[in-house]
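As a starting point, one isolated chain is supplied in structure tokens, in the form predicted on its own.
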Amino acid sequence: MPRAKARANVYEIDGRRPTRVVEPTNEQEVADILRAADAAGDAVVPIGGGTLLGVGNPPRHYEIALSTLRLDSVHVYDHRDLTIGAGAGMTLGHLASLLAKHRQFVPLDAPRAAAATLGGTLAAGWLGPRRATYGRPRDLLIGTTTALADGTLAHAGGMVVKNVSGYDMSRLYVSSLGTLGVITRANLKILPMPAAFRLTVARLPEGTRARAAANVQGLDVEPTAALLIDGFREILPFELGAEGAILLAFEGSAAAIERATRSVRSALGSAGVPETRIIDTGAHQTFARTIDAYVASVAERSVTLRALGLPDGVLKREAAAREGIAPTAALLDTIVDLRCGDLIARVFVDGKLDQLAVRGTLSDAVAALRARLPDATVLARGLALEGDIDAWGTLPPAIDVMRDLKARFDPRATLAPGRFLGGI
């Protein structure tokens, strides 16, 4: 049976705390409790390392935590096959370093991997910067054991990459939140590891980071991440600039690689840049700390949005954001993405400042985003929102097929109500 245990506030999700935690050990028991909720009336909130509850609003109502770190078995893995199906509870660590023994990988580039889940990052709809190059999670993804409101385990897809006709239902619950069902297995394609995987960070000085940005976008090689980062420097492990510092990730074979340092460094030089700095030792751990920062909170004082767009347009979309919030009070840090187009935006503030003095700063500080990036939507915060701050931007001309969708899945709004889209 599924342990209750008295760790309410672990799960507390912007000042709401469940009445009860349950900690489910296998998916029958997922689906009995779903349907015990649901008889019951009780909302059900399904949570997993917990590294991405700032998306998303919170629960309209909220009794049952469902964790769903127990669910943390290997189902599948031959690695001969390319697949693996694992529980939705496994961290992305220990999923990184099964798969790392055979020299394979899963590029989900989530935040907080040691913690993070691959339920909750495929339910979050996590997009890491590496999906240019590979492809997004879920297009990483063939097949699901979801349990339903009702009690249903529904099972999509299978172990096959190529075994899905019609539409892939799998898919439906990637990005859901939570609110369409709970993802209790994925199965996943899998991917060789690359020879080599080398990083090159350059602190840009004053006056060179337009130049540098545009001279890296013709590299003969192609970098499978491609950051410009200002600020955020509590977290990072390499210094920053004036103007921050552009971090490249380059992965393949050895001679690749050194012919891309060398147009890099180039590039940049040429741009006004004097140093870049090669990391092959520790590449993936410095790689990994600086995806942390998209979810670091500078304490209660801070809310980070992330703006979806094209590459092309993303520094101008950064500039609005500058623009935006220069009358505020709030400061600004940012991650640009040069090859996928996110703008990653933390505003925050500074000084000593009283609770409502803060509150109040940081809701005009999201306002004025929002005004420039309206499809901005909230990735992490460290305060409780409430009515003031929406974790969601401009709702989608789909809103209202979502909303049927939710009325057919979930009829008693049981999955983690309020948390969506639209209140869905």
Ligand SMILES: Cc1cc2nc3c(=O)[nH]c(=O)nc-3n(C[C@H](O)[C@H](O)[C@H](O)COP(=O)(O)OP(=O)(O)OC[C@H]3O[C@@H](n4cnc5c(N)ncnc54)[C@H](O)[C@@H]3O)c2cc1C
Given for the second form:
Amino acid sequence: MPRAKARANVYEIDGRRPTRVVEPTNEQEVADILRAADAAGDAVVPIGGGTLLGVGNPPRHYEIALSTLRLDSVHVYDHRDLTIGAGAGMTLGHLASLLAKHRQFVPLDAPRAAAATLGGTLAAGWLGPRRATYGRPRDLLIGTTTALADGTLAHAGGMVVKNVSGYDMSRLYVSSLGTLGVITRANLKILPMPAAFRLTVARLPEGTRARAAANVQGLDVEPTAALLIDGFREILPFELGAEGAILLAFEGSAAAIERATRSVRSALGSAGVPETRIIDTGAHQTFARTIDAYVASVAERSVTLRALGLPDGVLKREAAAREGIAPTAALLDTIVDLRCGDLIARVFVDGKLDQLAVRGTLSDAVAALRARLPDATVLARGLALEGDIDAWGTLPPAIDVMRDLKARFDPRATLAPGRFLGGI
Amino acid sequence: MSVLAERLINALGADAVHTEPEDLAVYSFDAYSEDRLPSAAVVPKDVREVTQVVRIAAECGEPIVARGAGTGLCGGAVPTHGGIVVSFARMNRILEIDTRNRRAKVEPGLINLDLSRATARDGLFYAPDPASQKVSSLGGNIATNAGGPHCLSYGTTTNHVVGLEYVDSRGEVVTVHQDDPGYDLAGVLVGSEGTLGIVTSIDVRLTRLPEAVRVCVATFGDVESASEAVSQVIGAGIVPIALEIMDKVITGAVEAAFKAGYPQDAGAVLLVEIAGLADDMDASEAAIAKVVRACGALSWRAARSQAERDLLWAARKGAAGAIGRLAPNYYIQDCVVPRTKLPVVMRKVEEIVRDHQLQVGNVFHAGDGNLHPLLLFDRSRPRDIQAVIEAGSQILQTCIDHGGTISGEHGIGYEKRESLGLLFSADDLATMGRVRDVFDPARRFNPDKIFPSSASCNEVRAAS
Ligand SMILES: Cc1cc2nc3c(=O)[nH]c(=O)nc-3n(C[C@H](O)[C@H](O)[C@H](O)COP(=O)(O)OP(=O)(O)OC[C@H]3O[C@@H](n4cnc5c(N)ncnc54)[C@H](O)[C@@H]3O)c2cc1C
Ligand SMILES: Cc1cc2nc3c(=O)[nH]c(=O)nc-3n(C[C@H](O)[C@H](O)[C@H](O)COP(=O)(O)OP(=O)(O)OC[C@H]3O[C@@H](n4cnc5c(N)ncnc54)[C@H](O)[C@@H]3O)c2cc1C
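With the form predicted on its own already on screen, would you show the form predicted in complex with the ligand?
First the chain shown before, then all remaining chains and molecules of the complex.
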């Protein structure tokens, strides 16, 4: 079996290094590795591109890093079917370039798409800002093959866009963070690329934010993404005003986009925002860079959390987050998703604090944030999580069912033990 | 009076419990039709009563079958094992409409179309629209993950459910929501056909009504060329909100019933609906018409008024009913193939039906590759019944051979459970069995459904 040599440091999670890194090249090898590890009592953490390793707690123990990167082949792709079946280790960047040849795409919208894998994006339950238009990643998923802890290779769904033959098992592996099985293959619905893609960016002067946000939420031509961004200056490819900036994405025909642009200008203009910039060339790249901000960490000095909710209350929740953080020595960057309703909050400290103070301050800030937004979960971070910062917020009401599922699928806790919520 | 009946009446009151055979007859079949009387039928008014029923069932060792409107086409709501049928006829309220966030909370007995009617004045609708939407319940839709003509672009029920409340096998109320961290339990419950829990409340996503809608009708010489056109439209990067095909048998029947203006001389009719911004309608129509013409369409026309559009759709959605004019009975098959395989599979279906000397009508969600051959027969002729059974299973096998699946929207239920093993290995089925072990270890919820009877030993093995 192919084995990576001295690359264990790439697979470090919270300062813990695996004793072995394995890079299986096919599904059966994945199943065999799991069966052997399960028998030996070794813990396995599946790892794709490593872009979302900030989601989840440190593993209780960690013997084997299972890289999926070699499971990157295309199993089925006939562009006229608008579906694709590919190995879980295929990067989103690779997938995007394959599909682009036929002017098609899959709206997964994960950060660092060049490194992030299909399997990791699904397993981490990634939610992108275009989901209000295109659906969640789970909605695009039509089938999976998954290797379970006991070495079973389980197939679910298929290659068709409608299917009610048996349980929708693929749903179970989405956002399971590798704790129920290792996804080895994913079948997806894909979409034709719209004729045009345009971003509009407006810097918000003092006192314009609330009204601008409300007007954007009432637009007659709906943007496919609508973000109000305040902070993340080191990574954004555009400038912010005193109250941040509103970034909107529009996709469709040229006529639709022209009409949308007129609506946006008038909606923002009447909110006191003087200027709306249009980005056509390089719009996809600018959009991708913006999404990278979701996981951009400030060295070891930041923790980024995400709180989901409904669109009409999201500005209030952002204000609550600010109030919560204010008494601490931490600073706050935010991304407010005006269409989906989620709030991304990066708490960080400036460079003057020493190492010990950094940790204390960040853990205070996370606690303060959670006091206002109890279900906020950690999305990315530059430092190792330890007991003082938990990756998960309040436990969901159905936690017992989740524990039972884990026990039924992985009775010896071989897969990513302790990474998931409630100690799963 | 039986102990069971007595306990149910004590808990729910006599008016909510039926035990007389003539009353139970109503709960003994669904649109698939299969007569098995339950021991009792109950009509609870709230979730608390549902929890009581589940507890009583557990104590008496009785199975429970949830029932919505009974329009299911695979015997999903049939009490094959006796036990208690729980009807949601009284739990049919809209609990909340949140216009700003485009959400609604409803009870499972609510009729699908009633939700869109209630939200239309706010410019919103509930997108999954099975042809049975005037009668089927949201609870039944959730349990079967119902689809409809418009799920080509809007997706099926699972894409519109954001949260559920259900009663588990111990009689406890559990809520699950898509925004909760953790496993996607709502995602697994949708489409589980009442085998994992009894759904008592549903949170759904509402969709903005499109600014403009256009319905067009194209005609073709035969079903195959119409199917080819569907594949070409999608392949050209155009996704209308609906692409439906009806063959000559069906258009004949629906015209007799509805007089909607479908051409009678063509071998097949393709119904195309596009929606979006008014600015885009002409260009979209022109682009589709061009592809369709290149595929040999004999004609193309757009409906001119809302009334005409409504009538075209009413006739399409009433097709199954209209078929009653052609034969005493019909059996509707429901399977899916990748869209590009439609022409070849439709040709095979014709052959299979001809070999069995049956007549077929085809009305289907072509854009999704979801076939619905309606095999016409006469139940009083044993030869017919045998032919329908054989042709039906050959059609399923043909779909599987072409990379397809055995049910696109009606579910497996009682009807297709023995066929599920054609599609999935014993390991795959046992993996589903693990989920069932967690939700319903005693197999009290809707036994005899989905899983092949032979799968139970695998499930037991997996459980040990
Ligand atoms: C160029 C580069 C730069 C990087 N820079 C940084 C950095 O600055 N800071 C930093 O912290 N990290 C960094 N990393 C690591 C990297 O961010 C993450 O490890 C990686 O991007 C996540 O990849 P992924 O998106 O495929 O999912 P992963 O992060 O690999 O996985 C996400 C989650 O899903 C699980 N999982 C993955 N695949 C599967 C599967 N097939 N089935 C089931 N479960 C699965 C994993 O166990 C994990 O819990 C870098 C990586 C690269 C390649
Ligand atoms: C003319 C006609 C046209 C149709 N067209 C379509 C179509 O286009 N698309 C489509 O998908 N289907 C279609 N169907 C099939 C049927 O209408 C759907 O399957 C529908 O979703 C069933 O809803 P119901 O309320 O009638 O459920 P029922 O038939 O009563 O039950 C169906 C299943 O749901 C379970 N169930 C019901 N309520 C609950 C609950 N509260 N909790 C847990 N389980 C529950 C039952 O146990 C059963 O397994 C059609 C049927 C007919 C007769």
